[in-house]
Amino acid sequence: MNNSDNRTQPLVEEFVRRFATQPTYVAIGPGRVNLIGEHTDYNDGYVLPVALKRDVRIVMRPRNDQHVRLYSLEYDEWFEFDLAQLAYNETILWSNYVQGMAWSLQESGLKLVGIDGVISGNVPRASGLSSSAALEVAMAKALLTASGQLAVLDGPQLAKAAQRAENQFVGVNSGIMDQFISVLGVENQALFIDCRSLAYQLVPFPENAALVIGNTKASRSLAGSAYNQRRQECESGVALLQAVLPGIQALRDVSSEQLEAHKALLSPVVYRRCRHVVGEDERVLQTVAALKQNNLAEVGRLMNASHESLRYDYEVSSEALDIMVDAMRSVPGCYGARLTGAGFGGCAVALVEPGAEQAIADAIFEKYPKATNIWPEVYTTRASTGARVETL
């Protein structure tokens, strides 16, 4: 057997218990930390995410009907459909993003069949850390497998399906970020992408570094109203600005040289949100540069900032998030470390040194759980490889 790690033989004997035969595949979709660039794919701009060595499976074997038969492994549940009547289903809400990807490959034009399958993440769930892109992903994988079309959709088209299946099937306007870098992640490299072109890049991750990710743990029920408020905020900044830049259609083409110059234009809310985008941008570009160069204090030092601007100009940090920030910093062999995701909670990332990591770790469980009575996850990672389909 061919699988990656350890994770995928328990799934075997699981999908061997409840379909008494053997299966013939695993999908697999990871999830993805941002290393910079927050907030800025809505607005045309630059991201670089890197994808975790944490990921959502499907072990499955193809059907020669239409229907599908899944278990959920974490949810201990099942759910069937069939690939001709695909419904929004209102309590089983993970059962959606798998529909929503059949859904989104037949709108593409495809023939799919079904599949038998036992879902299993290890990416955890409403943290930041995109376990919804990663379940569509690993579902586009296995049916894509199942119906011998693999290699039909090219890496930015199926990252585009499973972004279609979320914004229009499950009704979350996310961005292309998470699906694009779970489909084209590569080990040791993070993802540089233009979020108006899909144009991408690989950009070495260097060896000298690591990652550590800490889950505050922390409710995010502001995320949802906020993050669609913020996209106003900055919708109406383009609109302002374009009275005295005409040529412009998101942040992304605004300088901050140009930004100041027509700061009266915007009220001081909406003016903060967009310096904050105009930055980011900027600081995606920064740390491209510096990664290249192998300059690790200046990438973070751009990760520092990047949280700054978070916190004060995009207002979208939370107390939990600034004392797991500032836990990680505190450890020597800390490069940088900023809030990922939406923010309101979720997790925070560090760029640090090889062999600091658990000095890291400590520095967060000695002080996250004193300040909020909440008990953290951390987790460690390198740049790691995107979807992929092994054969059993």
Contents of the next structure:
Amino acid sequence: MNNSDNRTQPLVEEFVRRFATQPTYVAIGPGRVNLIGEHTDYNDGYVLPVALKRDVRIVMRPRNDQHVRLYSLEYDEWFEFDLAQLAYNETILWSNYVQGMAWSLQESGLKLVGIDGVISGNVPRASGLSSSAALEVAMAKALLTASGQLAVLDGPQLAKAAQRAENQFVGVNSGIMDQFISVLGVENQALFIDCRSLAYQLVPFPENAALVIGNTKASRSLAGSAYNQRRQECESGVALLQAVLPGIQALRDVSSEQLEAHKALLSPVVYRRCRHVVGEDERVLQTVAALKQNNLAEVGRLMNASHESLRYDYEVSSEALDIMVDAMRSVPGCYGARLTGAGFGGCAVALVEPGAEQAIADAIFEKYPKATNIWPEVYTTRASTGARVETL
Ligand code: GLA
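Swap state to the form predicted together with ligand GLA from the form predicted alone:
Now the full complex is given, and it begins with the chain already shown.
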């Protein structure tokens, strides 16, 4: 037994109840919170996420055939499939993440074997904390372990395989950030990722800071269509700028000065979308530098600026998110706060002085429900470990 905490043991017992045999492994994929670098990943830019302590786990046992039998604890629902017969399922939506992962690994040329498994997660769903990437990555680790191929793909390759499952099987056109940090997160470190080269660098998360996440619990119904629309607006900006900047491939290659110089080529909306992305890439670089100098006031300032840019230029914030961010910022121990993830709802993250967590939570519970009529959730977290497999 090598359980990292007390969440695995009840799942082991559940597995025994469901399958009448002992499980042999637990595969774990964490969620993430992004410190800064929003809507930059699909523009070949920079991001700076941390892995959460919250994760999806699959307690499992390899089979010696091609069959997969999974029981989801939270949905209280079974799903079974054959690795040779994968098909998008309109009703059991969580099945598409696990099937998609099997599809993607097989697309990479890997021969898989089936598993029996119990799935359980405590990453809040549809909240901008990447519960879907956590499920994909846990499933990838489970399938690779079952077939004895855990070492065949390196971290970035595994992240890309999980992104392909999301893009091509589930049908969500997301970037690489969520899967990448879920695979490669390291305790007490933020991960500075170059989403073009997939080079990455660990940036120590400061000892003298903590993170508070405020979940607006507000619906993200617009998220899918508006996300794709933002991507298209960025692409159209690049296409127009290429007329005068032939060397550019993505907004990552454009500086603020160049964007200003050629502003007249773009519609006002596309210009503002581009200004967010170009400025956000610069803010990520500045945040990495400030973290290295332990200049938390500067990190907070940059997080605040990121939120304003997402709110006014990229237009992916919401009233609920703005109220949440204001509540967080109203506490003196808050260095800065911003929406995290795609936006339109979901969560905000604040960088705070250690010891200020409770005051921030109190401010959120006092102000947010009054203004929105919604009861929020608050989580405190530090940078945690990425995906892993433990032998039971
Ligand atoms: C979602 C996507 C990521 C990224 C963020 C916005 O979380 O899955 O790839 O684009 O939105 O930064």
